[in-house]
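One chain follows as structure tokens, the form predicted alone.
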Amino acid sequence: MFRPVRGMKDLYGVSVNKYNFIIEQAKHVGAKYGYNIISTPLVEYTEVFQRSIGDETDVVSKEMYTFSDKGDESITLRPEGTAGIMRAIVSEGMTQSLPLKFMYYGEMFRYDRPQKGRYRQFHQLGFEHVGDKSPYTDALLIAMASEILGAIGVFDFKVLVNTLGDEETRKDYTKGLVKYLSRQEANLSDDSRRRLEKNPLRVLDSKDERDREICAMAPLISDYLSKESGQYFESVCELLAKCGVNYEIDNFLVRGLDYYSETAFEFKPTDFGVKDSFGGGGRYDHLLSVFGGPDVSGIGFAFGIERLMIMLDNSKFTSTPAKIAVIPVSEGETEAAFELVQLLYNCDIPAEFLHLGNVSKKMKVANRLECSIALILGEEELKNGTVTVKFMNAESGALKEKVVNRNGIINFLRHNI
């Protein structure tokens, strides 16, 4: 028997209902804030991610699905959404229309150890606001993300925020961090020792427990903030409070991608047994210029949809729209029943055409499909121009069956389903 590739999962039933619900709520809230949908390809040239995400990140160095196509071009299944959108803004000639607001959703791919809420093929929804740098923009984006969670029905979470500062801040902070980490180099993991030379800030993002213990005593970036960055972050925090966002400052939050600067944030659950964050993002000051666009700032975030799905109650997503079963008693009524089911479809009424097997088998199938009503056409109904309406699983004392004139069946159903 063939099975899905490890870390990749089929979506059906309740999972699909949850997925669609999350997307629709995000679309509704996003439209209110002025975001438009964008869809980029599942594959990009590998350089799109190498140049933007950073060679020393876990995503690029360990997790990307990269291969050569038949033209010997190196291409990669997208591991995240932001880089592809930046590429699209430039390659599709949208830079003259800045600022731009985009929402995206769909599959992402990372070769990671599968665990609860984390897969190798997973789904994200995200938002990008490009070409506008302001504490107001940052606060509104984070507030919008919190509103989306509320619309979905996720309330048990906390918002962690930090600042990565401007270039001057990161330059000064990197010197202080290297000085501290160099004294601990012998105790660092192999990955962190390598990053200490090439990209020291990435050490703060290490998942290794020894590295985490060492980083807990590292100097804080807040002690190195330039005056401008300090004032910017202070304004963001004040505006978040005005927006009603319950946030906490996490001085060690750096996010996992190289392109972040200034405001960074994550959403972490306070329950549900999910330890890792289920979403986050931040500001990026020079990312669009990497792809040949103007040197403008942007900010964005993404939610992991599978992790959000864990936090939703299954019982709220098991019900299906009321469906009608159209059942001919014998082959002689099949054509008339076929015409009836077409009439239901033309009137946007969900229906199942059950014409195979005897009546008993057809009724069992109708029950299995959770049909609320069965429309039965037999010889007598055909002769009299009527339809027998059977209410499936009717409670004791309730109307269980009624004969309705065929010409009035649509009106009857609209008042009884």
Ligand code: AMP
The other form holds:
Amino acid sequence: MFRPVRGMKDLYGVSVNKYNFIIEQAKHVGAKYGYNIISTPLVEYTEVFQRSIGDETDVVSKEMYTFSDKGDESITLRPEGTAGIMRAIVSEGMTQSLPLKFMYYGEMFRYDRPQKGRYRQFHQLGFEHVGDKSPYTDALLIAMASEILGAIGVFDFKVLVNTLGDEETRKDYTKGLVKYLSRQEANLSDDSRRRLEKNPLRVLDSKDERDREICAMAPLISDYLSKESGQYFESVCELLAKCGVNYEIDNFLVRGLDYYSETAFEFKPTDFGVKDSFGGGGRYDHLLSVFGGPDVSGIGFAFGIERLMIMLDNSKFTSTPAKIAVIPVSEGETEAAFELVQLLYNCDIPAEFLHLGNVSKKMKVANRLECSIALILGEEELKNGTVTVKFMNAESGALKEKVVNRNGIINFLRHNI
Ligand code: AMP
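Following the display of the form predicted alone, present the structure of the form predicted together with the ligand.
And the full complex, kicking off with our chain again.
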């Protein structure tokens, strides 16, 4: 028996209904805020991710699906959506049209340790607003994200926000952090010791218990903020309050990718004990220029769709559209039933053509498919130009069966489904 590759899942039934619902709601809200859909390839040249996300991040150093293709090019299955979109803005010549607003959704790949809510192939839904920098933009983007959550019925969440400051802030902070971490070097994990040398900020993302204890006492970015970054963050927080966003400042929030600067945020369930976020994002000041575009700022976020799906109630996503089974009693009526099902499709009525087996088998299939009505065509019906309409699962006392004129069947169904 073949199974899906470890950490990868088949989506069907309730999960697909949930997935489609989330995307539909996000498209609706996103369109209102002026976002256009973009779909970039699932694979990019490896450098696209290496250069933007950063060599020392967990995503690049441990989690990427990187292969040599048959032409010996190093390509990578995308671990996130932002880098590919920046690449596309430049390579498709869209930089003349900045600012740009894009929504995207689809598969992402990270070679992570699979567990509940953490997969190797998962789906993200994300937004990028590229080409301007203002606290209004940040607040509106986070407000839109909160509105999307409301639209899909997720209300018990909070938005954790922090600022990573501008370049000047991060330079000063990095110095302070290195000074502190160097004193603790002997107690750090091997990974963190390497990072201390190459990219000290990434030590703060470490999942190692001892590293985390050390980082809990480390100096905070907020103590090093430049005046401009401090004011910027204050404005963002004020505007978030004006938008009615339920936010909380978290000075330890650093996000796991190198390209973030200034505003950073994550979405978490308010449910105590759930520590994993279901979405996050932030501002990136120089990302577009990494790909040869102009040095303009952008901001974006992504929700993990699987994590959103966990928060939706299964029972609301089981229903299939009210379906009609078209059932010929025997061979002699199959052709007439075939014509009838075509008529239903032409009139946009969802239907199933059940022509295999005897009548009782066909009725069983209709039940399994949760059809609400069966249209039965037997010898008698054919002779009289009628159809027998059988209401499946009709409660006692309700109309269970009715013979309807074939000419009037569409009208009848329109009034009864
Ligand atoms: P990130 O790009 O790491 O900020 O991730 C954004 C969101 O994607 C997270 O909050 C998760 O909801 C989701 N996510 C990230 N990695 C995984 C994974 N391996 N499996 C499922 N969801 C993930």
